[in-house]
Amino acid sequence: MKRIIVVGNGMVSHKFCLKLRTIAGSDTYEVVIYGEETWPAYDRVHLSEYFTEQSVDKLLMAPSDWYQDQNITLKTGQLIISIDPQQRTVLTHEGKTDHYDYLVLATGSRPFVPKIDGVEKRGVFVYRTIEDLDQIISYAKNIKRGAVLGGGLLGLEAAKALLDLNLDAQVIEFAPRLMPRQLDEAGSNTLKSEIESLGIEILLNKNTSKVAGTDQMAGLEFADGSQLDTEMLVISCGIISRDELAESAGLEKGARGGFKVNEYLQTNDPNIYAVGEAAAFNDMIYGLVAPGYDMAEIAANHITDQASKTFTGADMSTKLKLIGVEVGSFGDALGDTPGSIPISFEDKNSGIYKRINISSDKKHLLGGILVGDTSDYGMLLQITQNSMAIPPNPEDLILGTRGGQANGNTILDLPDTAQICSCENVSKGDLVDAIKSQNITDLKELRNCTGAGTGCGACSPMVGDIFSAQLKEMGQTVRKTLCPHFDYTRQELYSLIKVKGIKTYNELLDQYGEGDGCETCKPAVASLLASIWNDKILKQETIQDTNDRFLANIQKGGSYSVVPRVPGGEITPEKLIAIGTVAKKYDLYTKITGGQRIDMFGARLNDLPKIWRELIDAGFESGHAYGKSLRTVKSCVGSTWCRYGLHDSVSYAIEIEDRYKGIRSPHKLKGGVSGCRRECAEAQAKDFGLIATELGYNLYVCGNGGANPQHAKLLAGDIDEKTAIKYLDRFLMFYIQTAEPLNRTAVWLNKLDGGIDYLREVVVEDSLGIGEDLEKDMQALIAAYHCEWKEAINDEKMMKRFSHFANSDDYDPTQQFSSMREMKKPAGWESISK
């Protein structure tokens, strides 16, 4: 039996062992792993999750008994200090030698620590291992401020970790922009804006010259003479390949370090391989996990004499979610190709930036950048990698088609060779073949069968799209499940929660899910629970998104907005004075919204309960501007004041808004009531709208404004107010029960087989016989209404969450404001807001 020693116990090492056992079983090769750390291999890609869960077990690539089951000897806490290629032995730090037939160096990398005066002081950490994180967590318990040196991928992840530890966080970047290898200036500005809105300060163009303090750090000094008051520094300035074994073994190194390897991942000693961040191929070191997995598979195939492809390099495209902000960068992201033509779209209001670079002949996509919305990433990457033809109007690739014409590039247009999952090297053809040959009708089964989507997970949306498109082409019904943790559609989960009487996320996960959940399923289930039971959302605050967690919309600079409900846009002078008094007392910026109410900006987290107590005492309720729920029902002045008004639109709008306030839905809801066909309330641009006629009201549904405006469609004409409300009850409840997560009514209707005609059959004609049930369900929600802020300020335990620091009532000192037209605005945003 041949003996393989693997030095290093990270993700790539684990993948090598997995591939080796898959190819050759456990009878031909004896495998011994030497790892420096005391843990089995764990997932470094999701290392930041350790700050919230603090569980190593949840990060493990496989449990300890997996190694025993695979007949693999795992030796942890063992450092290999030298290699003797002639004797084919390795030497441990304990002086023990071990023999190999093949040696696989998966030693990974170590953090690069720049030469800064004082960098050795207490309070300075790197961000690489579980031990590093434990030290950071322990140190953070006694401080309030922490900074991260490095604005790359890992640095921003580290900043999120500091935020999770309730620290004031700053990111310091030497370059003039964040993620300088992946983003251009505009993309960096958008990302910076979004991250700073969460309360993380970004300092660019900063050359750190000194860590101040004596034995313990007390701040940072920069080459431009400025200083930063911070108590901890986490260094994340890149990696250095762990190649220190090279010299004693006579192994060649790449120009930038790393064990020099050929296309089979062999070093200059044919019995010694190197993979992952330890390997240098063509003087390039790949710091992403997908190339490492590719190397692991190629090395395993070559050692076992299996026919295999060769390693030719790797695409460094990446998509991830940084502190809740989606970021994608692919191909020639910065447009370095001579003659390339950039096309960009920027929406500062929504925090979205998209850029694509097309070839000089306008036939091919070269690469691009996505910030804030990466939903098109998978398809754009495939179009780039497979040199697919782009549409005549290439801007359609990022703006979507206008006029209903498809751009010609669908998921099934991809060539079979298109690599969908780079971690597991799964192509589109592999997925389609598996679906066809094994008659797979379940997405989870497809993932298990092919391995696609089980690595970093970036390809999961595209795997799901191929699965759905292929089944549709085969004439089969497609189930769109919520996420990998719930093999159920949103509609199925709605039924399970309701029928089984499930009241919490953990109950649902225990009974019908698997794993620990994710950022997709947690808020989606939170929305479902709220839509069914209308219970207090703060009882399960950990599954809510940031806005719901604090019952307010977070704004630039980390402050919050306060929006009391003003039903129908009608407000008394006394309430106007009350809002003015509160705004003046707490120094809030005030603005009339498009939904006919008053938004107060610039509230500090600690002040939110005090502000709301005063507003509630003045007769206000929560406006739910932070939630996926009814926002406003806009109205014109109607027949009471207007010469053209046919009906009292204000009174009717107030009745409707009070009826549906607080009801949670898959997305936000807006309504409108116009007193005549002049449509001053813009009711046809709302999710539901009523327009007065001589005989009653016309009821319109499924309209919206925003990036893709769509006029509402007529559901019923010339109906009385009572009938209109009955239809609205049914329409809204049917939408709540059947829409996919985060689908507004317009999108939902566009996906509904039969469109508005089918919806009319269900709601007006009651073709399914569920009309009364829908009305009863709606009535139950209405009866369960409660003002979330009223409940919150009367619950002392809940109120403790509204504090910026866990151990102090101090305000966030990083929040700064400047004056603007006799009010205030977030300071330091001038370059972005212009």
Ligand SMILES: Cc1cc2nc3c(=O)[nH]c(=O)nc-3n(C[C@H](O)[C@H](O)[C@H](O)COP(=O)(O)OP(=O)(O)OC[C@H]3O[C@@H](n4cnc5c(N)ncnc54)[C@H](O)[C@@H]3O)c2cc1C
Contents of the next structure:
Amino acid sequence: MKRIIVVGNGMVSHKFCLKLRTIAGSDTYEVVIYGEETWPAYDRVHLSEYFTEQSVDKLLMAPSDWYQDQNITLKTGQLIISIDPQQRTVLTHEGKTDHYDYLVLATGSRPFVPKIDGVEKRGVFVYRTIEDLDQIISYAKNIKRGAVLGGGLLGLEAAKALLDLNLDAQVIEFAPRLMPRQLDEAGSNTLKSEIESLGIEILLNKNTSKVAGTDQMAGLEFADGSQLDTEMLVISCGIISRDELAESAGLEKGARGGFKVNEYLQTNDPNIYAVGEAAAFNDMIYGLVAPGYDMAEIAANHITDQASKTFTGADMSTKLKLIGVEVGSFGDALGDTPGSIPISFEDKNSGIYKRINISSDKKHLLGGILVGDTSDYGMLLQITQNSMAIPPNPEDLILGTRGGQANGNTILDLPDTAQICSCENVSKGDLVDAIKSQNITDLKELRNCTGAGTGCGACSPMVGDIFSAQLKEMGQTVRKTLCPHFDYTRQELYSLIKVKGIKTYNELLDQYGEGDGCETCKPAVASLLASIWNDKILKQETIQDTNDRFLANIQKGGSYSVVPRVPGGEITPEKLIAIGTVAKKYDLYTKITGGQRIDMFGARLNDLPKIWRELIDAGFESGHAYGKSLRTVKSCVGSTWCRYGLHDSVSYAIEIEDRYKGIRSPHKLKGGVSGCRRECAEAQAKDFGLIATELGYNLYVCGNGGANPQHAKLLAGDIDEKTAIKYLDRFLMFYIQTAEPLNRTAVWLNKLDGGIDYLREVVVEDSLGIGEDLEKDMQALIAAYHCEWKEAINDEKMMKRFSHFANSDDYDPTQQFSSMREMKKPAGWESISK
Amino acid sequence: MTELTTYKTTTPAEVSKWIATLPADEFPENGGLNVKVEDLQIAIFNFTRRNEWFATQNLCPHKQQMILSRGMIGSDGDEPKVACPFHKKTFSLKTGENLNGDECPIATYPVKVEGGTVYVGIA
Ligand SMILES: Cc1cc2nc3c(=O)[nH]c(=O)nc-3n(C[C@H](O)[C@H](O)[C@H](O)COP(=O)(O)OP(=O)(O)OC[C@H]3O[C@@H](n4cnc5c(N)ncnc54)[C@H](O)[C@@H]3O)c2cc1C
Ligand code: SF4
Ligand code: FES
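Next block: the form predicted in complex with the named molecule, after the form predicted alone:
What follows is the entire complex, opening with the chain shown before.
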């Protein structure tokens, strides 16, 4: 059996092992990996997500037991310090030697740190590993300003990360423009103003001469004599291959470093391969993951004697991600090809710049730049890579056709060989075949089975377009049906239930579904039934999500949270005391929420009814925090107390919260009312928000905080309270009737043809003539309101449900809590793997 | 914390005693209850639509939560399954196998209804 040693356990190393194991099992090749970092391979491309999630688990390329399952020995925290090519051994930093038949060097690269006076000071960081990020995060806690050295792709990403760490962020670039390798001056200018509008300052033409400060950095000095007052510096000035092992092994290097490799990724020692950022092919280092994956596959094939293509270089097209400004650069972006003709379009008003370079014979697209709008990126890249014919008026490619005739290049014109996903090397043909042969009707399924779009994600829109186009060609319309048990969309089911008067899940499944249902359709139908009939949610308990079934949010460890309604955030001292008393009695953790109410956590299932009885006796109602329904209407203190207040925002918020409380919707709903334009209630970040004006209120809708924040849009301005409520009734009901399950209002609006203007036509101008019906439907829901907890505690049969054991009153003996800052917290997750 | 190893799939042939739990009509339709069986927590499901009963460990192997009885049941093709309420990992009610991931399987136990009472079989 042959023994392969892989040095480095980064993304490319992992891909190599994956490819090797799909070609040959563990009976022919033994694989041992030495990795310097303490974690198994993780997704460096999405490293910046670590700033928000701080979870290594989410970044791992494979769960830690994968290596074991594949019979691969992974040694983390082990640095290889030299190679003996005669003996075919490697030496670890601990002094151990290990023998190989084949050696694969996947040592990646390290950040290039320019020689600047003082770069060794505390407060200067690089941006490459999880460890780097941990250090940046902890250092950022105590400072206010941070700068990034380098205005390339990665530097801009790092700057956004600093901004997200609440630092005042600057980017310093030596060149006269941003992303100098990908953008021309006009592109850079557009990008610069877009990034500056995010709050990141950009300094161009700056040659940094010194990092000031004693042992801790305290600012930067530039060659032109100017200075920058900042407390931290993240260096992102490019990469250098980690080719330290070349000397000991007598391996040749490329002109700019890296292990020199041939088209099979072999170094000058045929038993030693190099892949990824460590490899230099034709003196080129590829600092992107897709070429690295290509190399991994070719090397795996070559070692195992499989016929394979050869490595011929790779495309360096890229898209900027994560930072909220769209930038794409592809092919010959700067028009370096002799005779190439640039065509550009600039719109300073919307921050859009597009440029394409066409060949001197005007037949082919060579490359281009897109800033502010990259929706054409996928198609233009394909046209470039496949040398497809371009339209007679090439400007149509970036301007669209003006004058009727289509420009001919649609997704369906792409050749089957067009590579769509470069990370996973999936062609258009692969996608189409998968759709046809496996009858795929779900985009997620397509991504799972082909891997397309699972890497850097840049190709996702194109995968989606090919999917829709292919289904359409096969005569299928793409309908978002609920799940395998119902061949209907949520909106279709809404009509069916309403028109046929269906009252239970089973009735619906018998008449319109098949099989026994599942965890997708049950709660979706439960929500529909509730939205249509506002019937007691407890009646059909087993189709509800556990939160709805037990009228409380389940938390880690199986305890529940208790959230009484506090309309508008107004609460009397008596009620505060009542909450305190209950929380103390049942040993609950208490926290004030973002929605201006008080959450009590850690309630045992058996105690829920007792807790609620006491709360209800004190005058509280269910807060529906467990349901897909109205949460809170946040209010500022308004004209009663505030010297700026124009109207009484608290009273109005209470009125609105009481109006819509308990109504079930496709997803949760949040509202806000502010007493003046200062907007202390953050109403524009809510599903609906009202802001007082001199003349009345401005009504905003479809805002969203959370993962994808989106400002609410103005639906109607300067309207009186009664009109605002009329519009709200219509708006909410229209949303409830037409949204897909679990789509918040913002997502729903983004998908609505015609957007906010269309919504305004429907709600304000009543263009569909359904205004009155919507109001009537809403009125019926409002009239059917009941406090679910009040009903539950008065129903003996229902009460039985609130017991951990059905045959005993015992509490769950496995439930455990520990303590933190004088209150309790659940014991951590425990994970078990095979 | 309860060891996952406490729970072992029991085949009808291995049953050494049948433990009476609750009257069948106390179980919700198409849903489950958690019962204390000696030191074990066993989830028993009344799959009314299929006219079948199933029993599994109550412990979800994903994050070791005592919770499966509170999950929704349904089918995947013809395979009856339960979905953990925490992260929607689904397990076959017949074989205990994890259907949408690679969690380890859950233990299953034989159930029978006699004289209106639900019995679960343990080894
Ligand atoms: C923040 C960030 C964002 C990025 N975004 C993108 C993007 O959007 N698109 C894109 O295509 N690319 C992106 N990249 C680049 C991409 O991550 C790299 O191209 C890719 O990770 C290279 O993989 P690799 O396996 O060659 O090297 P690495 O992932 O660096 O792995 C090399 C590993 O080998 C270890 N090692 C080195 N020497 C030794 C030794 N002697 N002994 C033992 N172990 C050793 C190192 O510690 C390291 O863990 C990004 C990179 C960063 C840092
Ligand atoms: S939004 Fe206006 S009225 Fe309300 S608290 Fe703020 S400043 Fe006062
Ligand atoms: S604990 Fe059951 S799925 Fe996570």
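Rigid core here is just the name for the largest C-alpha set that superposes within 1.5 Å across the two forms. Note that the structure is a prediction, hence the values are computed from the model and not measured. Positions refer to the first chain, counted from 1.
K.L.:
Does residue 758 count as moved between these two forms, where moved means a C-alpha shift of 2 angstroms or more after fitting the rigid core?
P.N.:
Yes, the C-alpha position differs by at least 2 Å between these two forms.
K.L.:
Rigid core fitted, is the C-alpha displacement of residue 773 between these two forms 2 Å or more?
P.N.:
Shift at residue 773: 2 Å or more after core fit.
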